[in-house]
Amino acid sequence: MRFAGRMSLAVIVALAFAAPASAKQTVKIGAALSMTGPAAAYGANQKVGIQAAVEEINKSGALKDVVLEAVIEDDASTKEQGIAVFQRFINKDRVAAIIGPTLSNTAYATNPLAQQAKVPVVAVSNTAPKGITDIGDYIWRVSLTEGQVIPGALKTLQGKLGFKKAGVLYGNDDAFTQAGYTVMKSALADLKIEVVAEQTFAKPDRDYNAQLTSLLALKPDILVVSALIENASGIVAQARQLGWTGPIFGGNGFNNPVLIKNAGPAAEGVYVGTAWNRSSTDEANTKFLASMKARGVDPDQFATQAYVGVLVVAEAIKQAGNKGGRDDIKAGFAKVMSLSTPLGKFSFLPNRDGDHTPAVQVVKDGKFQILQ
């Protein structure tokens, strides 16, 4: 019995002596989206996108020894909710990382407390031009601000219809359908588009029919509207059913398959910039395409964008040495260049927002297509 427990002992050691020098290291990475409330429609798309590169990157090895854990919550769309989320984050969860919220509204809140709290965060879908990545250098963006992508997408459809004359729609009580509206008229201007008239509505909304009567009355040869996604429906449908069968440009908040499935052939003919080019042959692309194609998910520019933050993460990560520390990750933002997305090349800017090629799509025969 005394040489068994020798032995045992010995085996003890020796395996004590061959196990690997440095366990994996697993890195949170919180993800705040709104799954419920107006951006619901958005949020599960970006679930998705997460979800299915974080499972790549860990199958893969890329990293090494560390590997990704999301940690994803409802932000519900409000900035209340977004706020407990990010709380939960930073305090209870400690991830490394924050991507989100899925709204610039509620961002303009969470943002201030990952940035007192030195957590870095990836936003894959704030787009209001102004004040995100303000608040402070732990603030990075991977989505193109509406700046980005609304001035040349209307001067290329301009070149495209020819259109002279624009009624413009927006909706005024959340800070991302004010900031597209703000780019939308400034464009409008610079192009020389005489604006007829501004119509405005709210998010609790649903009949637009008095606001749309009075741009239509003007002979508008374009509708120009900034609005969430459930808005965008509605006001789409409604625009047909009162007769108008001209172009309707949309903004960001129209980049969501849910405003094909809701206002059906009334979306036909709709325009929007978009972030992602979904027809790009570049190899990233078109193998995220079969990835998610073999999941069974048709993605949309939010999935997309949100894939493309976890891709960030993990380069900053990367860059950092594979250390995967709230300081180690913002430090490796700064070192991402030129990484290959299904977005294209992906840079980020001095200013901490993120830089690749956007492009113009159209709804044409009950999908989103790019326009040629």
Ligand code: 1QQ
Contents of the next structure:
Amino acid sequence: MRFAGRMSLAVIVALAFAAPASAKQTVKIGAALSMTGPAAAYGANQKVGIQAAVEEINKSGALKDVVLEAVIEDDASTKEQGIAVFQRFINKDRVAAIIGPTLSNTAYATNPLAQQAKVPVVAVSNTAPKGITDIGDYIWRVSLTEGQVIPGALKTLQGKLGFKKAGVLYGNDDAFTQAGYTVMKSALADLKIEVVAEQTFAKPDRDYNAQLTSLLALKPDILVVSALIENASGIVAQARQLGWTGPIFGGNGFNNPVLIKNAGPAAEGVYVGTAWNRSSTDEANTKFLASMKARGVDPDQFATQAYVGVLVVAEAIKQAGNKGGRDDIKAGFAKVMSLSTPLGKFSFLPNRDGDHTPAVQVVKDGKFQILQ
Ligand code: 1QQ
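Condition change, the form predicted on its own to the form predicted together with (3S)-3-methyl-2-oxopentanoic acid (1QQ):
To see the whole picture, the full complex is given below, headed by that same chain.
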């Protein structure tokens, strides 16, 4: 009896150490980011934002026993690779939620797979207004669409610069550049700005002299361009080489420091509508900037939106009672309301698109600066 009694005490002690009352639960978030291909400049910054947010949330203990783990894969800026990554996330890694893919063009092909498998997706950089969250109730979006940013940005700029005639140039082989062009065209019409002519290019193009020469011959007051970053920097540099000193307005593709790195002084006077007001003195933004500085990172809009994507997933887990299943997260998204983020107070609209205040920035003295 005495022996058995001692044994059971030993067992109890062992159990107490082996099975702590609060077991950690790892929740995997898959991130399909363009680390290679024409959108690689965005993907690199998105990766930094995701890693920083995951580290900070885990360290803060805000999710109690839930530990976030980011699984980051390269979607190669293509539909084919995006599909392969989504399949792996859904069936092999069995992630609880997916962030990405980087391009709208890829999202059209990947997101139906997640919708069908009932895996929640948070878009952090897709800005084509139509056909993303429309895919279904598992698809949510943090990134403001071109439709939410461009009309207001052009209106603000018209008020400041007083332009009356625009030359329009856009990529005709990408869902985002085409959608951006559609938004630009209707915003220009609403503002009664005459479009002197429209020209197109394709992603592999590197010489835009013919298109720019014919646009400039028609004497516009502003160039309005929908392009991904590699084309954007070439277009800006070549427009300046052709003697264009006037304003250039770019869509979301321009929101990346590679524009300034590649185009150099030619980028001065480029205006872009942006989802992130880097100059905001809100506490969430100030803290974010300080944390990024401590990491030696100079964030851009894409890093910030990706960071907020993780914050939103974490908030959804919290709203679901610290549960990290696929349907818990999806149900939690619906309860994310006025969340404090570096993008401002963030909520989802009834159609699952994001809602917060955009800004306008200009390249001045070699950096993006918010237009006051
Ligand atoms: C999209 C975009 C790109 C410019 C950035 C990733 O906004 O594809 O929707």
